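Taking the form predicted alone, here's one chain by itself in structure tokens.
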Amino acid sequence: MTSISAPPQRFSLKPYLEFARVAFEREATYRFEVFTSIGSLLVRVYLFRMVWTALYAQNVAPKDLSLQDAITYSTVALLMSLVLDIDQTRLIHDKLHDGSIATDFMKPINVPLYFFSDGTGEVLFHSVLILPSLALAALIVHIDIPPPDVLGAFFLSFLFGYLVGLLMNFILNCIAFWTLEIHAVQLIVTWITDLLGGQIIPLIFFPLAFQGFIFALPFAAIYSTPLLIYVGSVTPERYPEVLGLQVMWIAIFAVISVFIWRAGARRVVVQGG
């Protein structure tokens, strides 16, 4: 007797594009949050300008980073934060916490890709906010624009930094498979990233004895590397080195992500919300 097996389903990108579209529209509905996000960014741009101006007036800043470079650095960092500060995969934690992830595993979808798609819609929406934020920030501070080759290296490094942060957050959210609550761990990682990532203070301000170690950490790959490329502190001959380090962390975190997802998916813990 000949058995006829059902043909394997072909992968379709269409549902994941729809997930991203829905997430984009969901974010667009919170107009008040949009205005407050841009307003908060502009306030911080002004405050950073005042802080850097005061510090440089006291000659407490490194000579290889001018006042204008420091102001540009902080402004570009704040614009980058509109995207990089988003936890694109936090839906994993939310669904593990309320138990609804159990039904996601029964749907004919790739569950991790579903989470990434939902987060991508949110990221794309906040990416759109960069343009009006940049235009308004230019009314407060002067932002230097580097040459095209430097700008191209910056955007490539920005992409690599985004992927490092994305995979790092994915791993943190997957810890919820075992702990359900990860807020304490996230706070610690956020604090370390703020300190050693270069978003607030350029890492070249740290003592030379520690810079080699700090720059080798994955936190520096998120903010510091693209920002130092932008302001010219990282010269073109060092691009292969710093970009290669970002790629290395992407590869390491990607392998860890695969293993931790597979291990967590085998033991889904459902907690009633």
The other form holds:
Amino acid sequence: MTSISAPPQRFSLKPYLEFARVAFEREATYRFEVFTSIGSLLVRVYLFRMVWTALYAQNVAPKDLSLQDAITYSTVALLMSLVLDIDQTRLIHDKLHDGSIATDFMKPINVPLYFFSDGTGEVLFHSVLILPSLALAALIVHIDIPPPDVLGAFFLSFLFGYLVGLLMNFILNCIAFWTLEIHAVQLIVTWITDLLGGQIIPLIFFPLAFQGFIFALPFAAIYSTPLLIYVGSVTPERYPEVLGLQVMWIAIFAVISVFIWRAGARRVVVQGG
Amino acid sequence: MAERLAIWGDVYRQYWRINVLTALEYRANFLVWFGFTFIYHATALIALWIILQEFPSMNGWNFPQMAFLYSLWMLAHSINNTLFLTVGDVPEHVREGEFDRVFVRPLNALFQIITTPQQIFPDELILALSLFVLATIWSGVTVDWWFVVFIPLIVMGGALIDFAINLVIATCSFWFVRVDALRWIAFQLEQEFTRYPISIYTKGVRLVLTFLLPFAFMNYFPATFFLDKAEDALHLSPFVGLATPLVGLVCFVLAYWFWIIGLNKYQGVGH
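Given the form predicted alone above, what does the protein look like in the form predicted in complex with the partner chain?
Now the full complex is given, and it begins with the chain already shown.
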């Protein structure tokens, strides 16, 4: 380690819980943004209901997804996006920009863990928003609730999907150690994730020729896997396979994250912050 | 009057000279933006294409026709973004207290706003034109003199509709400090609701998109006319599609009137 590292100290979780609490409260102050994000979510729920209704009314319904399933799929996808669209580790990028990351390295804290606790507080606040959004969305559309075991698998898969997204964003934010500006790249990744992750259209509607390829990409592990479990398109006997694939992506991205963080942090220290 | 117009014309020419020089200076940025805009519209179009593979008819519209619908909106929208984008900066100027400078200069306030130099790249316009040409060929629209005369007018009218709505939102910032959320919702409505023929929507939404936020005139009504489709959203004559330039002008006049009210209010309280 370098000379600026803090004196050894017994690890305590307390400061990290505090970081998360502060982030939670910070997010709660943007009240108008909260209303906007819920409002725009509801508008989109209504839009998707109209689009799917029109499509199913005039075409032969696909055999594996009923109209009700499609509406449920889109609504749950939008609710999930309240949490998944958060860039939990944006703070890394911001702090690289204004240079304050240098002082963070001098603090007696584990820096990546600090970023993760901050992001967790932010995400917890947004996951609280899911409840009122769900209640309001239920006024617009009928949402099917699957049996408890399927629901359990869905939540587990949602958690895995969240971790895949979190690590992907972490890696992107770490790229800022080298390039400083990553906003454009991040937006592009978001659009691609929305499309190839199955947030807009269920991946089972993609042309068969591409499906194998698209399901093998990490984007599918974020939205598609939990959603297809939810609507029952992925049946319980396939759970080990799809959940295993998610875990594999988490492992791969975790390894990349560790390496990219070490390389990035070394860069800051070598350049003298 | 002629003298006045000459001054405006001169200012406007200078403004574009600066823009072009800036764009030439930042050629790398231009390429980045080009890729960025391309991916944005490509993902939207791919999504439509995939949906129409599985469900071949969107209320009687096939993919080439949907692409024509999309390209008409994109063309009008990108012209608005090229000519009038800076009106979106008004809320920030007001918040930062920089807006007052338009009052001390001897030119129309709105004209000053839309001639604020910035980085404008024609990336979206180029993409919109290419898509429009492709979609026109692909959807089999007959290119006759109706088309040649009316398409430019319709696209300008559509740009004016877009501009008018942005101007109204910007004007709201004279009363409310933060209008970002409002802007965002209007933008989202525009982007997502112009993607599909409005005939798939419920009655209330069709009426809103025709009369309140007339985005349907940017693409849906003109597209039904040029694609020889029956207008089955509000059962109007397809010729309504040719009314876009007029609707654009009316929208602009109303928005401008609101803007003047806002300006007077802003000056009135002595900021």
